[in-house]
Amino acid sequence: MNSYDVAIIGSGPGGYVAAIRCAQLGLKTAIIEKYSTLGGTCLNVGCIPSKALLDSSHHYEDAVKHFEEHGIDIPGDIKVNLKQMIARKQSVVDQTTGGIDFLMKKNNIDVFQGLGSFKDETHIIISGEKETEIEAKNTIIATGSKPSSLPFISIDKERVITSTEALKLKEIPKHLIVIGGGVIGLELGQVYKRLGAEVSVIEYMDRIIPTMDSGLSKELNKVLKKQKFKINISHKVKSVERKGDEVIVKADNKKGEEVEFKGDYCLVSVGRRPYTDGLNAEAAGVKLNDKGQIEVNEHLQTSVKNIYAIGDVIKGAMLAHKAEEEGVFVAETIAGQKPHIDYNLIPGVVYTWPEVAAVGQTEEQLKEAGIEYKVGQFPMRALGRSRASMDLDGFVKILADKTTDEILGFHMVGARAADLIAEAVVAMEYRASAEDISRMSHAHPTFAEAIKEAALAATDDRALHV
């Protein structure tokens, strides 16, 4: 029987990064993956393929709507080749997952293909083409999550679909009904809206992207409506029925009146649930809570001291980069180091266009905590770079402590916000004040100038370009 210092169950961003860091620290490491490719949801049916389709659909939309204004004339009709678009997406996935294979070999990590389940707290049975048993001094559970649904919805994976199926449709929907106005629903909704589908979003809460600052929700809602999305907030879905090639969704609106939506596809994107199926956690004594999450302490140890859990399978935001941070944290903890994670400084991003990104506290959270703060906000349309690229929507908003000027939250909507948020994380990691950023040079013309201007606005209201 093979024996390891660390075994990792699940090869998503949390699992494979944990494996690499364990190997770097000199620990004999194994990783177990039940699917035929490494990378988990993120690389196979999540972050990477969705961004590939977002990018392709963005190119198409630019060609149809903006090339002429840029002085680019294309003779004949511009058409979508959805089959090629999906094929390109798959090639990106294949290259990326293949890269993880390379990293496992490079770091001398043993890869086992099959379902990993606990026999006891130090032994794992791997059920693949053949059954294998390994011994591990420490185990990291990184089994991730699966799409959630509602009890009355029957997902047939043909017309009533999850994000997994939405990434490989064989036709562009005529009318895509999206249940859930969060990150996944809006991103995939925008892919198909750009390609010509009518898109109706049905959200239970009183705003889209409800976990983010309300200012971001309001701005994105305005932008998506301009893009001809049909946004229906404060709607409680109560039935989803398929009749042939038609899907009928019934919901109660804010007034309690029944409304009906008819489309040819319905994307159910109401969040994700922790995935522990087949893990046999109870055999090792690992406890789950009433939400199906694995319970962990501040060291990410489960109820069994040599078994840890990271990523979507534990509490907190379901983000690939959060799982990566936790993977490194646990690897270093096992190696005897004393790492640290500041969950307040893990950014969140929505990859619509314009992009939405945030880190730190929202205005709602600061009000609830009774913290006095000041706001500095700057519109993207005031930037020369924005006018040059025709990306005028959005803003950068900085929340700073009213007394100390320390930055407490960064919230932005705009072109390349997903990349710009890194400056915010660095600033907050070093506990910068708004004035600190206002005195730093930012290259001109760039989208990043909006960050400096917002910092100036938060510092005695002295933005230069408004």
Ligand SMILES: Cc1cc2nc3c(=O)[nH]c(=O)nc-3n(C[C@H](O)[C@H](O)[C@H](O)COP(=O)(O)OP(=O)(O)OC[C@H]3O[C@@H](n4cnc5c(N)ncnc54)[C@H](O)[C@@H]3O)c2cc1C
Given for the second form:
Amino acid sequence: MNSYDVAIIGSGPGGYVAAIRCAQLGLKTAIIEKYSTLGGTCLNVGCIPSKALLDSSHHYEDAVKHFEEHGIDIPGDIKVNLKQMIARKQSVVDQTTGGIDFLMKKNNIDVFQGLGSFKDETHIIISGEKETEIEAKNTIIATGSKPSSLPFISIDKERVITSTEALKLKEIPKHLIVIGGGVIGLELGQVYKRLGAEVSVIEYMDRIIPTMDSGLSKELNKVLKKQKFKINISHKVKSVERKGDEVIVKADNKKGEEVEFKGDYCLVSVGRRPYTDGLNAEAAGVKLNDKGQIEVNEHLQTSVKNIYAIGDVIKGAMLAHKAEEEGVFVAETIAGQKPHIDYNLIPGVVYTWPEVAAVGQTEEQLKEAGIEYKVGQFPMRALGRSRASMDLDGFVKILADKTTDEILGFHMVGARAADLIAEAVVAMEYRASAEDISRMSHAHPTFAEAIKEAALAATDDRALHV
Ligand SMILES: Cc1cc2nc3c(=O)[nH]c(=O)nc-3n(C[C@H](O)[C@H](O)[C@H](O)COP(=O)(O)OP(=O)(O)OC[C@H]3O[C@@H](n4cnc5c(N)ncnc54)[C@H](O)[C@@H]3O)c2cc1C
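Moving on from the form predicted on its own, kindly provide the form predicted in complex with this ligand as a structure.
Once more the chain from above appears, this time first in line as the rest of the complex follows.
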């Protein structure tokens, strides 16, 4: 029987990154994946394919709506070739997952294909083409998550679908009903909106992207409405019924009145649930909490000392980069180091266009904690760069401590917010004040100038270009 210092169950961004870091630290490492490709949700049916489709649909929308104004004439009709769009997405996925195979080989990590189940604390049975048993001094559970649904919805994967099916539709919906106004629903909704579908979003809470700063929700709501999204907040879905090629969704609105939506596809994007099916966690004595997550302490250790858990299967934001940080954290912990993760500095991004990005505390959180803060806000439309590219929507908002000027929160809607958030993370990691940022040179003309201007606004109401 093969014996390892560390066995990792699940090869998503949490698992494969943990494996690489373990190998770098000289630990003999194995990774177990039940699917035929490595990379987990993120690479196969999550972050990467959704961004590939967002990029393709963005190009199409630009061609249809903006090329003429830019002075680019295309003779004849511009048409979507959905089959090719989906095929390109798949080739991006294949290249990326293939890259993980390479990284595993390069780092001498043994890859086992099959379902990993605990036999006991130190033994794992892998059921693949043949059954194999391995021994591991330490195990990292990185089994991720699966789409969740509502108890009365039956996902048929044809017309009533999850994000996984939405990434490989064979036709553009005429009317896509999206249940859930969170990140995944809005991103995939925007893909099909750009390709010509009517899109209705139904959200239970009183705002879309409800976990983010309410200023971001408001701005994104405004922008999406301009893009002709139909957004229905404070609506409680109570039934989803398929009749032939039609899907009928019934919901109660804020006043308690029944509202009916009829579409040809319904994307159920109401969140994701931790995934532990087939893991046989009980055999090792690993405890789950009442949300089905694996219970961990501050070292990400489960109820069993030598078994750790990371990523979507434990508490916290379901994000690839959070899973990656935890993968490195656990590898270094096993190697005897004392790593640290600042969860407050894990950014959140929505890859709609304009993009939405945030890090640190929201205004709601600061108010609730009784922390006195000041706000510096700057509109994207005041930038020369925004006018040059016709990306005028959005703003940067910096929240700084009223007394010390330390940046406590950074919230942005705007072009390339997903990349620009890195500046805020760096600044906050080094506990910068708003004035620190306001005194740094930002290249002109760039979208990043909005960050400097918002910092100036927060410092002393000194923004230059408003
Ligand atoms: C449509 C969509 C878009 C997303 N976009 C983003 C984004 O832009 N940015 C971002 O940060 N996050 C995004 N996410 C979330 C991101 O994909 C997850 O947070 C991330 O993949 C979690 O990583 P993980 O390693 O914890 O688990 P996962 O990526 O879910 O990987 C878990 C792996 O474990 C395997 N597994 C499970 N049980 C077993 C077992 N018993 N034996 C063997 N293998 C097993 C599974 O097959 C899977 O491959 C998106 C998700 C979706 C669905």
